[in-house]
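Below you'll find only one chain, the form predicted alone, shown as structure tokens.
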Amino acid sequence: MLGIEQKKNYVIHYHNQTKHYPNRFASAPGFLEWDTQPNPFRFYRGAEKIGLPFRKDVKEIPYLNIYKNKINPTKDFNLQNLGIFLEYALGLSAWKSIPGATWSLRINPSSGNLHPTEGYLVLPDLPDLKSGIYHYSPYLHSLERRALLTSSLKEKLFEFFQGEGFVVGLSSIYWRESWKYGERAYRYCHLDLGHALACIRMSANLLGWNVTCLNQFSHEDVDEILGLRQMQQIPAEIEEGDILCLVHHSKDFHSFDSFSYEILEEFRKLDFSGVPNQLSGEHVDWEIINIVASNCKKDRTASTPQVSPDYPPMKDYPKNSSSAHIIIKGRRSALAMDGETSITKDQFLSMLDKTLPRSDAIPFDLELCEPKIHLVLFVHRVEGLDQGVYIFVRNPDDFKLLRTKLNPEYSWGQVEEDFPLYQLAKADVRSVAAAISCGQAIAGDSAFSLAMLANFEKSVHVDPTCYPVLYWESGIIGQVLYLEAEAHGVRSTGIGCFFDDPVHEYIGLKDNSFQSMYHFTVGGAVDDVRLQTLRPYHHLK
């Protein structure tokens, strides 16, 4: 078994090996074998399928209620509300079509629309639904029952849940991303998982439910509980459990360590049914992904509730009657920016404000980890702000280190009192932003773009199993920015292709104490008029 130091060295090796440079991209397929493209939908052959209802009520919830805890009426745990929860967390949002091709979009975005993330539920007895372990099928909007719970297991879980509640589990299938992106796919899978976590938390909040990450479990525990170890898997399509979350009513749930690991033995004894469908006929093995995944596997730990910085109350903006459900289903990734559309300073600050990790604000109340991601911003078209480079410091504990590590000539002028946004340098950075994002014009033609900068010194250098969690935090931030862009009448998109070290060099970093994890851009989108939009579940009618 490798020690912490060896694991740390390998994780850093993987991160460095999978960096893009202008003269060398990370290893990936030279061309795409479209005949082997992985099926984005997982099904369990032989598992009983339970169709879920869709949201039918016309009462709209204001968009800003997505972020506010304890403001939405608390709904019962039943089949109807479970269907609504999954519809707006992991369901389909639309289909796009052009002559000769049709593809689905989901509430939770994915790199290349390849969707490596799978969702599972561990449910107690509900009206019209037996307790058990279920896989969620977004294509069918149905649950696939993989196992029924024994009476003994139900009682023990009820005690742990402290009453009503259920568990949501997320897993990753690396092959879905490595088919296109090669060795960099591990990064993208965990960005996608972060987006999915945010979607789960937001959807639950609209039903008045709370979500808490159960971060004390090991990866092996997650596999056991979700039944991933008890199923036949194709080696190249291995599905690995990532995290469990408790969905519950009480915000006061804090007995994280009350779980008896003896219960796991009862999960092992369950009779699981269903055979997972094969996703591709042929595969390419990316051994580097298997190795980094192995080195990032978490052992059991004590639960670690998040300690969040103290921030002023959230800005109550935009003040409009936008529906939360319409914004969530209307989220789209921009394919190009028009190079003209600007946003106001108030809009810009509002978008950033929603990404602050307040302990009482959705989705950052998941208690995932101490915040370690900061935003380096390239401002192009924000009315009331100079063009240039800015930084949004999401954890004040990192302020001194950031100021020490970044370019010593930066001015660090605070834009607003009691708001952690600082102007570093005035400049026209449109060409720079595009160049460091693999030459993609979308990063320079927007109102602003950004790089998510992670504190490696406080995370990976201390505990290499934090590596995927940095991507989860980045994906959560990205999902907030997606919805904020929609609410403010513009569009956005995540950018996974960027030149890692040229980003660091541009802002003056000379070591790996901070590393760029994810890029993002927000602005006026150019729509593809060839695309036809179809309803998300038209194929079931």
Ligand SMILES: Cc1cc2nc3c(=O)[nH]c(=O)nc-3n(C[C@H](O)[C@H](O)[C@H](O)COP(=O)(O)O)c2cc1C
The other form holds:
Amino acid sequence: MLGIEQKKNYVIHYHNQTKHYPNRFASAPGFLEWDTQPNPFRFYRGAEKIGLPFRKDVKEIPYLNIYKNKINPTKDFNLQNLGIFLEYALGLSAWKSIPGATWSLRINPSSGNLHPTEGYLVLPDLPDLKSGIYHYSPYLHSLERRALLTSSLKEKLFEFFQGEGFVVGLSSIYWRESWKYGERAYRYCHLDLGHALACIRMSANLLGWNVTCLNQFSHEDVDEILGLRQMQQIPAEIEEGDILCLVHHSKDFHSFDSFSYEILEEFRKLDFSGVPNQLSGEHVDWEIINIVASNCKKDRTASTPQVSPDYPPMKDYPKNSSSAHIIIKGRRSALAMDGETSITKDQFLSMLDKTLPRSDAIPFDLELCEPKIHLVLFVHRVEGLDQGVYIFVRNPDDFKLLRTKLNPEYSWGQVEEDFPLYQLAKADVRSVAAAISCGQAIAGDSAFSLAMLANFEKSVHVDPTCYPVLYWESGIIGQVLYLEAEAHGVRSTGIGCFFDDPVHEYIGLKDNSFQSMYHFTVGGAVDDVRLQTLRPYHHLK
Ligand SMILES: Cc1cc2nc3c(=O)[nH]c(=O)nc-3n(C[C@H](O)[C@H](O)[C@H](O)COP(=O)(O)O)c2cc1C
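Next, report the structure of the form predicted together with this ligand; the form predicted alone has already been given.
Below is the entire complex, every chain and molecule, led by the chain shown above.
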């Protein structure tokens, strides 16, 4: 067993080792072996499949209700509503096609569209479904039953959760990303996981359901509860449990201890069925990923409720946009930006505002962790705002440290009263923004792009198991920006490929107190007219 210091050193080593530089990219396959591309869909052979209903409601829910707590009518836990929940959390959103190739897209975006994240449910008895542990198949929009719960386990869970509710579990299959991205894949898997978490929280909220992260469980617990340890896995395609969340009706703050040893023992002994499909015929072993993953494994801890800073109420903007479900399903990554479209200052501020980690605003009420991510913004085309570099300080506790660590010549002029956005420098940063995002033009041809800066001093330096959680927080912010762009009539794209240290150098960072985790860009998209769009579940009809 490694001590915390060794684990910390290893995690920092991984982070440094997987940085991209203009003259040296992180180690990855030189070319793509299309024959071994991993199947993005997991199936359990032999597991009973239960088809889920789709959303049929005609009553549309206003877009802004996605972010508001206690506003949507509370729906019952039943098969119909589970179907809607999963359809708008992890389901397919469309198929795209060009002559010779067809691929699916999902509600939750994924780096390279490779989809390393899998979803599971631990359900109590519902009017039309037996209690058990289920895998969600987005391809079939079905549940695959992996195990039934024993009556004693059902009782204990009901008692433990003080009433009705169910557990959602998320896991990652690193091979799906390392097939293309090699050593950097661990980062992408956890960014994707953050996006999926936000999707889950938002979809649940539209049904009036609350979601609380059960961050007290150890990684081992998560694996055992989801049945990942109780099955034969192909070592190169190892699937690892990441997080469990409780979906519940309670409007009040919820905090739970870890399951008792007794409850875990009952999960361990369940009779799991279904054999996971093999995803690729051949594999490449990226050992560094297994090592960093094992050094980031969390032990059982006390549940840590999140204390959120105080912020002014959320801006009620945009008011007249489309319905929540249409925006969620219509979300797409921009493949190219037009280099022309601008947004207004109000739109810009409203997009940033939604990323503030208010404890009563979705998706930041998950109780995941204290906010540690700040946004360094490259403003190109925002009417009423000078071009230049800005910073959005999402946690005021970090303000002083940021001021000390970033370029001492920055002006730190606050843009608006009571809003933590500061202008650092006026400049045309279009070329710089594109250059530091691995030369991707989408970062300079947009209205604005950004780097998500994590406080490493307060997280990884103290507890290396925070490392994946920093990516989760970044992915959650990314998901909000994706939907906000859509709601404001523009588009956005997550950017996992960026030159790490050149970003840090550009903003004057001289040590690793803060590190860039994820880039993002928002602007007017240029659509690829060759692409044909098909309905998400046309293949089931
Ligand atoms: C974590 C993450 C990193 C990404 N990195 C890039 C990137 O560097 N460049 C890019 O063009 N697209 C990037 N994307 C966009 C994905 O390619 C896109 O999400 C995927 O193809 C699915 O398409 P969709 O978002 O339209 O559903 C990224 C997406 C995510 C979630």
